[in-house]
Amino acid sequence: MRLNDIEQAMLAGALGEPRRWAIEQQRRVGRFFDAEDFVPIAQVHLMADAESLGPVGVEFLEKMAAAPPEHRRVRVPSITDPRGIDFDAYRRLGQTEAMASLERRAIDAFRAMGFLMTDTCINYQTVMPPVLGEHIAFGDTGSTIYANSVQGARSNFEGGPSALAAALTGRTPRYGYHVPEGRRATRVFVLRDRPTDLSGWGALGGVIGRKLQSYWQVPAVMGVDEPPSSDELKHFGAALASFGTVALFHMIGVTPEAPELPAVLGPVVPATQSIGADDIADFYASYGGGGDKLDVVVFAAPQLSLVEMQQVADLLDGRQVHPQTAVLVVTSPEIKSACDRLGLTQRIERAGAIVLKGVCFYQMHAREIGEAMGWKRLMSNSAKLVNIIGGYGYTPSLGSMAACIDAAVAGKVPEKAW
């Protein structure tokens, strides 16, 4: 890889050991992906919860944080993905003091390096949305695909070490979605029937994602006659990234790089595939469980926007969650503060639900929580969450937000949840 003078100084250790480690880490990634050089970035979004880090990872961060300030401070605005602990609620969920202690250590290290502890996966809705053509280094899959697709920014999926390195160097290897040829559509899908709610958009993302085979595939979606809302695109992209591992989609006439199909095609025109209501219904049916006792309903992955929080509050007004069912409603710290101010938190919790801030369920020791609380059957309106959570010992069901609330009140999964 070609290195400029600053990058060579970093590699030589002239700017401190943390930056020497970072540029060497990035150079290895760049060589693996045949990057010719680095591209400067505008911001970093780091996914590194304490459960993923473990004790060894936290010790590594603490070693970085012990370097002199001029060597350890991030070079660009750097923010964090959800953490694993809500310190106001973790005991209620059966999380241990050891989990909380490890999380505190990680947070202290990140703060010493200059990270802004935003603790959110909806940073594009709450903190600093990237703009068209801006090069960034994002870690969370839902955040990355939204930034790439809806906002037209440029990012690969950056693992924790890569995002940390990007924060310390202010650059990332130039490959994949940072280069024009990596952003061309490779599959085309025509939507026959528009989804009617957030879980339907997530199901659509899951249907398309299951048809993709590679991180490098880029789907283009035609037939969307009216622009979806930010929350609808959020659920679609999060599910598409989860099921398909892809970091970019084009929605013709909606997303900024795709005013028409030819604008996103390369020299080879891909085949077109149709998707309709029957495909979405089949996807829902693959997450059944009708009639089963319901242990927990989780609204998370991605965290809820202020509008979604109001929708949950409206659906719970005048109702009470069944005593055998828990309801977790997860949002960002910024949105939680707004909900406190607007009375939404009180309305949600008056019905027996728990509002959590700054976390995401599958990143907060979900298996251990399930074992401690005796939870097995889980329901959510997030297609991304139901795709992930089976790996943590849960049996998931997918339903609309309204169906999830009805199920929480009844204490069992409905026969049809959409």
Second form
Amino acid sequence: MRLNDIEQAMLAGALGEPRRWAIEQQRRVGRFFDAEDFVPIAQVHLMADAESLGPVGVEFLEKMAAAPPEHRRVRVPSITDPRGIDFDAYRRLGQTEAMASLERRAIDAFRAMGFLMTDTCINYQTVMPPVLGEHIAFGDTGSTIYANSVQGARSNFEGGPSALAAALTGRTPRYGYHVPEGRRATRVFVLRDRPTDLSGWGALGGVIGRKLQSYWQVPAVMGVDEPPSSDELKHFGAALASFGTVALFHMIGVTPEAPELPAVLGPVVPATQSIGADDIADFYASYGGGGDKLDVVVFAAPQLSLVEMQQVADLLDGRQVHPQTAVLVVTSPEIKSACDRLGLTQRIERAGAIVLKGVCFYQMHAREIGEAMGWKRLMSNSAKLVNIIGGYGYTPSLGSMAACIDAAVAGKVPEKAW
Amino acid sequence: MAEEPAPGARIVRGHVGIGPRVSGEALVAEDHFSARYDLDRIAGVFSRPSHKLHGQSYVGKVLVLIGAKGGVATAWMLRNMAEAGRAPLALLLNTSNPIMAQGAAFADLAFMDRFETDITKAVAMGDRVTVDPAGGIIIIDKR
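Cool, the form predicted alone is there; where's the form predicted together with its partner chain?
The next block holds the full complex; its first chain is the one shown before.
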């Protein structure tokens, strides 16, 4: 890889040990992907929940944070993904003091490095939306795919160590979605039936994601006549990234790089595949659980927007969650503040649900929570969450937001939830 | 440093990788990999019920799979797993994503991808595999 003067200085340790570690980490990854050089970035979004970090990761951060300020401070605006502990609610969820202590140590280290603790995966809706052509380093698959696709920014998946390195150096290796050739569509899907709600858009992302096999594939979706909402695209992208491990989609006539299909095609024109309501119904049915006692309903992954919080509140008004079922509604700290101010939190919690802030369910020691609370059957309107949570010992069901609320009130999973 | 491969051993070339040269027993499946989605990282076994290696221990094995799936957490988790003695010895994929490479670099885990052939078919369960990331080759001794 070609390194310019400042990058050479970082590698030589002239700007301190944290930046030396960072550029070395980035150079190893850049070489692996045949990057020719680095590209400056405008902002960093870091995924570093304490469950992923573990004690080893937290000790690593603390060493960084102990360096002199001129060595440890981030070089570009750097914000954080959801964390593992909501300090106002963790005891109610069976989380331990050890978990909370690890979380506090990680937060202290990030603050010392100059990170803004936004604790959100919907930063593209709520903090600083990236702009067309902007190079960034985003560290959540859902935030990356939204920024790349809907906003036309340029980012690879930057896992925690990599996003941390990008924050310390202000650059990232130029490969993958930073390179125009990497952004061309390699698969084309034609939508026959438009999804009717958020979980339907998530299911569509799951259907297409299951057909993709690699990070380097870029799906183009045709047949979407009217633009989906930001929340619909959020659920679609999050599920597509989760099931397909892809970081970019083009929606023809909707996303900014794809006014028409030829604009995103390379020299090889891929065959088209048709997706319809039957595919989406099969996707829902693959989860099942109809008739089972329902332990917990989770609205998260991605965190809910203010509009989604209002929808949950509307659906819960005048109703009461079944005593044997828990409902968790998860959003960012900023949206939670708005919900408090607008009375939405009170309306949701009056019905027996719990509003959590700054966390996401699968990032908060979900296995231990399930064991502590006796939760097994989980229902969500997030296709992404039901994809992840099976590995944590839960048996997931997928349904629309309205079906999830009905199920929470009834205390059992309906036969048909969409 | 390169030793002579044993008689009958097969060399397969890939892209130059990350991490140290290692040798160990292969654990192979035509499936994908995500530390968050697929593993019980305390017990050291595959925990996702739908994974083809469900219930099997990956600790100390040369893990051979199709590619990466899932989210970004693996980038942190591989180092934790390695320091806890609960990591695979090496990871070989047909096609990586950035997260696996970032995690391998952070953990200094032996890691390679982009082989000249489908690596999940070239390596069989239980084969002894030497992984040489710097040389961009693996050496397979059939069991």
